[in-house]
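Only one chain is included here, represented as structure tokens and corresponding to the form predicted alone.
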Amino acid sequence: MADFRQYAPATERNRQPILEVLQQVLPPSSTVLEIASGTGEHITFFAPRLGHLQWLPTERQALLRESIQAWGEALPAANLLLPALDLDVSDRPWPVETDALPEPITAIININMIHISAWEMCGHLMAGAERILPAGGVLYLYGPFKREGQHTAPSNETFDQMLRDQNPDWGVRDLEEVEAIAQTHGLQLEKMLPMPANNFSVVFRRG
């Protein structure tokens, strides 16, 4: 039988920093929504964790989705809601804002995507948290950022130039121009902590 699991290295690496930063922020009930879920390797790490919450995938690739799915049923959990949803965070509205779900979204969770995508997709995450969330609701971001227009490590900077060599509509964001997008989407900064490998946790919170 074949096995469609991909399997991204640094999600062994990161999954637990980041699991200890989510068991401080996310609400005591609620489905939370995984934007751009990747491989499914960090959801399925999640959630039979955070039992006390519904986990709903989400990702716009195909092969992808057939590898959450791979992931979801070679680690079955009961509050994971699967198949993962066809979601780009530019169509609108998301197909959540018209499903039924067993809980209301009250957290939505994005891991290394907006430094892999184009600028404006960050708006685009915005406005549909803005959209989906109610006031208190949160907005979990992991990944390299920029602190005032600088990197805080060198690795970054050449992670950031090896990004702008695969694609120029990508690289390593400026944390206060991705909280001044989001403050015009009615999202406020609530915390940032530094993550293992020069990465951070960048917690908002609705309005």
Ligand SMILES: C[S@@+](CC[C@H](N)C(=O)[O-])C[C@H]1O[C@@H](n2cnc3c(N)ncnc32)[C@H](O)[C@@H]1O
Contents of the next structure:
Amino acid sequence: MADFRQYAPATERNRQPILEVLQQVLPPSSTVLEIASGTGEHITFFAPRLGHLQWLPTERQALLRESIQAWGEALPAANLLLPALDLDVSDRPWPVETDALPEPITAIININMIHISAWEMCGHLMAGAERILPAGGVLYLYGPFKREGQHTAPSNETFDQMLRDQNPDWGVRDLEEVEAIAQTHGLQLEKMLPMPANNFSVVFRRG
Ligand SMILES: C[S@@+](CC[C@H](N)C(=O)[O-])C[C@H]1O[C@@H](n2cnc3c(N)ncnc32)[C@H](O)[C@@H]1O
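Show the form predicted together with this ligand, please, because up to now only the form predicted alone has appeared in this conversation.
What follows is the entire complex, opening with the chain shown before.
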């Protein structure tokens, strides 16, 4: 039988440290929306470990949605809401704004996307979070970031150049610029935590 599961090796390294941050920052109940779920390895790891929350994956690439489905079937969890929705952050409205959900969304997580998409996608992400999240809702980002225009490690600088060579619209983002956009969408920077391999967890809260 065909196995549609895909593997992103970094997820095995970063999922436990990310889980430990999510355990601290996510609201006590309701639905967590994941934007850009990729292979589905993160959400199928988080859902059984944060069983008091509902987990809703999204992914704009059809083959990756098949991978999320396959991971969800291999590691079933009653609180994992399948199938993953087809969502590009530039869509307006996002499908979750029109579909009925068992519980409202109070948190959005987005891992390793804003440096691997055009800069304007960060604005679309923030705009969607503004439309969806209630006061006190959380937007969690994970990935590499620059601080005040400077890379935080030589390896991030190399990675940034590699991304830009691949696609000139991509690149490691500056936290202060991300924060400025977030503020225009009613999202306040609450925490920035260093993570392994020169990544950061960045937590915004909806005012
Ligand atoms: C490097 S992968 C990260 C996937 C997963 N979160 C992970 O950490 O393994 C980048 C992801 O961003 C998604 N992506 C890129 N541009 C997007 C957009 N405009 N809207 C939504 N997702 C986007 C891709 O489809 C892909 O799933």
